[in-house]
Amino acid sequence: MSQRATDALFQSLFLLTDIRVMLREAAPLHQLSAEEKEKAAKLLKSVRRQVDILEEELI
């Protein structure tokens, strides 16, 4: 695994520990507002630029 693969892999992970908090944060109903929706948008697309890394260095 190159270690382009591997900081990705990584950035990946902490990006979704972010939107982890956020939804225990939002717990029970996990309703969340505007701001925190406009927040997991960005945060889930920075997890998906990573996993494209990820495809292009391991397949």
The other form holds:
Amino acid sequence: MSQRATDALFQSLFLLTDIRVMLREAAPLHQLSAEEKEKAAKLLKSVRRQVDILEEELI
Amino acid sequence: MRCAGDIEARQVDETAINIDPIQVGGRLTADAMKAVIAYGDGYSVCDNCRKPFRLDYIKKPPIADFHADLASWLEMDACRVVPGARRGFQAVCQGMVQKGDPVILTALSHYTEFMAIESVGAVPREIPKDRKNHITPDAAAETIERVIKTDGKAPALLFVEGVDYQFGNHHDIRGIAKVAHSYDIPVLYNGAYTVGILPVSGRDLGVDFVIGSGHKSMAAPAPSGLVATTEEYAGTIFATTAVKGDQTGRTFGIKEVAMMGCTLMGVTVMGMMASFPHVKERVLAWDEELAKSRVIIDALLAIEGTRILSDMPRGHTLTRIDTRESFDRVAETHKKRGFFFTSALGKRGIAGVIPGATRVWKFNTYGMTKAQAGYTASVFLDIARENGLAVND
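Form predicted in complex with its partner chain, following the form predicted alone:
Now the complete complex, all chains and molecules, led by this one.
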């Protein structure tokens, strides 16, 4: 059992959910402000980190 | 894009500004979406269900606390979550109404209130609305008197909507409850368009039952809702089972009959719970929601011939509008007929208006950002100008 992989899976889905909500709040044009872009960048960086963990644990 | 087999991935709220009159208050918060991911399996909330084996006693996840918090938030004594407001109506009818009893509702009542009354074999009697589309205490009193005369007994229950689904108008609930109570008639407050959207106190309203809709106004998955009541009626509405199997002698503990034992499981209750902290916060920002709504109302009223059929100034984000003298005039000669309007809205990323509607229709601005409100207002004006309608700047 890899608790680390399972946590990384859920964490990545949760982070992607935050991005989903950003899309909703910026619909329909999805033109993000500088602040929103910064937030999106942070979220994407965190998602990548979680995907890296999944790769480390599973592959 | 498909999410499974022939099932399309629904992306309405990611790609457009949704103004569907019934959908906007039920859109999930990020936390509710996360809860849905984690609790999608059928009996997911039952991992730690221990004696006395009832949903509202489960401590992990904190469903028991959630029930207590809901009751206290609504300033009522007891609350249960149910699969939609309609099941709340039904539970109250099941406890309070006998076959053949007259039950009062209103000319603006939702069809599910009628269904709840019919489900127990009772007889619906409507309070008429006045010329301004309001249900008044005077009309309630006249209806009660009429029912007593014609049916030979007092109504067993009175339903009234805090805000009705047809016009989004507020009604004098305190006044109506006072009248009903003077005849000893308990009052059910239908908060499908208020609970989770704006502050509601059952105690301040003076009602005996508060019904809320999770999927309509509490940012929760469907079907979800709540029924709250006072200490006086909790024992009746939430009566526990008393039957015994005649062959096996089995009994069923403290399962509640009107709740069919346990009610909301899995994603519905967990989504509702996850959104609840945000819901408690958002009801306090109701004035901001009305301000955003005004931006759009002002734009629509600037289009010559357009009329708002709901109360003005608006006291709710759900609005009924008459565009027979504006957008419907365009539809008369447009090659797409009535579909030109929703087609134009769709191209600009506005969803939720019934396709083909150009006469009398409804929309709801709840939950959009300020930027989205400004954009929506500009879209209505652009469509009007593009189609030769006069716009008063």
